[in-house]
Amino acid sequence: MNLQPLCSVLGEQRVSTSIEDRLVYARDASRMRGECLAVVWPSSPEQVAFLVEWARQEAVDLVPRGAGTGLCGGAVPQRSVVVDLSHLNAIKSVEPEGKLVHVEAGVVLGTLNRRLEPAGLFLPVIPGSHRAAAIGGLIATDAAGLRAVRYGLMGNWVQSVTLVDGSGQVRHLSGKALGDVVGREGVTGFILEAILRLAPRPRERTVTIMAFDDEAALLAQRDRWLAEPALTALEYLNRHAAALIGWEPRHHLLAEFDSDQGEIEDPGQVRDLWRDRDGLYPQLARCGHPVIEDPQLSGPGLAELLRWLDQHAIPAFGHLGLGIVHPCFAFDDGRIETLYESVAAWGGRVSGEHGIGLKKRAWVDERHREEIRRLKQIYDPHDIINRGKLS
């Protein structure tokens, strides 16, 4: 593999084969561990597509990479070199009247949402991650997060994304041609620029917390609030999550309201509130449960999701508006199997948010499988770009 052209270009300095680099750029947030050949950082479109002609000629695949948040081990390379994107990090323009932002794949999201502060905006999905995942990340995965309940996910605030694809065309798409990489985690193309739509920050937020005994108490309660035009977020925590981080034992729900109909009104007890929402996962990964999934359910599928949960002693946490719901597990629990499996039986998706990556090829259908064979066909005929991903 001759690096010296990408030295040429890229400027040694972002060129990396060190054992050091090597070994953190081998896995993500999944803990999945690949082999990486090296890192390259690069920091312009044209720079991008470069390194796809590079790697063509190399016959090597290109893994794209941006804050390493996800879970399923979309960014993990196999025997790749790993194109971290975290230097294409400009906010180009805010345009407030037009409530858009136009944004470099490795803008932060939390920072892009500090940066709105001013201007009474914000990007109003907001994953577990978003003090560290990049909007890159987000596109392609299609994130949720804690309020997709009243703003649905990444993709309905995506205007236009410039692409890279696997032939090194950049590519400005719009409309329906979206669908071809809103959460495709990167097998179409390199997401390098994004124009999003903003929302106005809401002036008022409120909270009421219910706990209950039964799932179907629970679920109803759910629906009731749902039908609730100023609900904002809707999340739960089941018994053995509550438990385990110092609640009463009981299974919760926490919905917010942009009115004051919730019963906690006190910005400080909302804002204490959310920030223990915020840490819930990284409490039950230090309890023993440091494995995290995302089936989503709806219907009787969901009510049997929870149940099974709670029968197993399994604590679990998740937008139970969208019916997305993280099950944390300890590391090399039979029972994530089982959940998959059970998961197909009950008629939902093994994954509402976080994607599919590596971990859970097993899982996609035959349909899904011959979707993105047919994209590839048209975006990365040459299979350069996050190779075996997906499918």
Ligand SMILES: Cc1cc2nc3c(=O)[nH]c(=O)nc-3n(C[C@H](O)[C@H](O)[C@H](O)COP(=O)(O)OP(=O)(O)OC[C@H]3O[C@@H](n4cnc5c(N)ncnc54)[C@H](O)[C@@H]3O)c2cc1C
Given for the second form:
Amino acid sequence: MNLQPLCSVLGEQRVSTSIEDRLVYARDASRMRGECLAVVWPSSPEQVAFLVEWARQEAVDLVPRGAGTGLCGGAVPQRSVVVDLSHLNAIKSVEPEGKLVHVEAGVVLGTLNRRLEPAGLFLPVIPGSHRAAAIGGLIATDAAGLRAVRYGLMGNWVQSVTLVDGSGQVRHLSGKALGDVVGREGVTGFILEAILRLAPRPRERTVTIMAFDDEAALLAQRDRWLAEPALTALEYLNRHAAALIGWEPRHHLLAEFDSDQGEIEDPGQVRDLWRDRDGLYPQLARCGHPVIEDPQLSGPGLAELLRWLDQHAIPAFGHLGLGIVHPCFAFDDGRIETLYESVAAWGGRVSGEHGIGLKKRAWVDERHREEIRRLKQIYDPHDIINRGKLS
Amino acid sequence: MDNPPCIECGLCREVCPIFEVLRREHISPRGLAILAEEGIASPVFYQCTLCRACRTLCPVDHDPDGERLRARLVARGVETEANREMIANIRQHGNPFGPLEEGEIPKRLTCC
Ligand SMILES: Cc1cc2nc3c(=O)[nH]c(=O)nc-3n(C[C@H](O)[C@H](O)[C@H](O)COP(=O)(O)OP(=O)(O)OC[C@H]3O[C@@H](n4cnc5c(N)ncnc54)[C@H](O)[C@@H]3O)c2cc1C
Ligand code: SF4
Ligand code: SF4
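Shown: the form predicted alone; wanted: the form predicted together with the ligand:
Below, the chain from earlier opens the complete complex, with every other chain and molecule after it.
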């Protein structure tokens, strides 16, 4: 692999094969490990287009990387060059009247929302990783998160995207064509910029927490809350997860409202509660359950899943408003396979929000594989971006 | 004291002042933890300011323990030139700046 052309165009400082870089970029938050040949930090669309051309000549795989908070190995290289996009981090313009913002892909969601606060606006997609995750990664995974029950997934907020595809072509995509990029985990190209729609920031947030001894009562309350127009988040924690983080060992539901109907009204208390909620997965990982899954189910299938997790004493939490549940396991827990066999039998999806990446390829159906092959033909015929992911 | 292992979530990247400037994963708190876990003794460890902003945010309370990482480097004889000079100055002249006349303001600051 001849890196000299990259050094000339990107600069020596922006190309690395150091052992330090190759080790830390060989993994992401999924804890999966791959093999990283080199890391590059481009700072313009022209540099990314050059990289793509170079990779085609070298027949090497490029892996786009945002903040590396992904949980399915999407940013994990497999003898690839990792392209860290975090230097593309300009907030190019904010249009408060039109409720739009133009950003580069490496902008961090938390930074963006802090910047938008004075304008009374925010990007309302709030995954537990919102302090660190980057816009490009959020679009690529079509992230959901805590407020998706009200605001939907990331894709709902994307007006247009600038993409460098696998032929080095710069494409400006909007409308239906966004479906070729949103949630495609980078297999169709590098997202470099996006125009995003914004929502008015609610003036108040209040929260109610309820505890239950059985799933049936919990699901009945979920249905009641889902009918509330002021509902902005509906989160769940089963009794095994509650016990591990020092809560009363019962099933819990947390409902947030943008009205005064919640029981906890103090803004400081509400903020602390969500901060603890953001730390839930790391806490469970610390207690020996680092492998997090994200099946999504509805109706009777969801009830089956919650019961199965409880019977097997598997700690779980999730965005119950959307039916996304995060069971957490130890490495190599054989029950993960049983979980996905059961999810398929109960009519659910293997991934509600984290994506397929490397981790869940075995569970992808043939229709999905065919769809990825079709998109690859159009956007990346030489298969040089995120090779082997998703299919 | 027990130091819980980093679970590599990456949440602390944005509070690290060094990462904020360099935007390279190996200098992020997560990067330091991975290198330490892999047994790598890298001069990168000298770039951590020991501020512990990452620890305040870390949901598992992991401490990058920059002092221990540096001690590891010193034990292997890996030191920065500035550090070596500073320590030699302290030993020889009783201050980190080198020979100073009474009331003289240091012309050059050494630090790691
Ligand atoms: C503690 C914690 C909580 C989390 N909570 C949630 C949650 O509530 N909801 C949720 O949906 N997710 C959650 N996640 C998962 C993760 O944060 C999201 O998937 C997020 O969208 C990833 O963003 P990133 O910038 O870190 O992307 P990365 O991890 O860097 O990449 C993710 C994927 O996107 C691709 N990609 C990244 N940037 C680009 C780009 N510019 N162009 C093309 N492809 C790109 C990568 O190749 C990879 O396939 C959580 C993660 C953690 C660690
Ligand atoms: S130091 Fe803490 S916050 Fe940072 S990546 Fe590790 S576990 Fe996550
Ligand atoms: S202690 Fe080191 S790693 Fe942690 S935030 Fe400060 S400089 Fe970064």
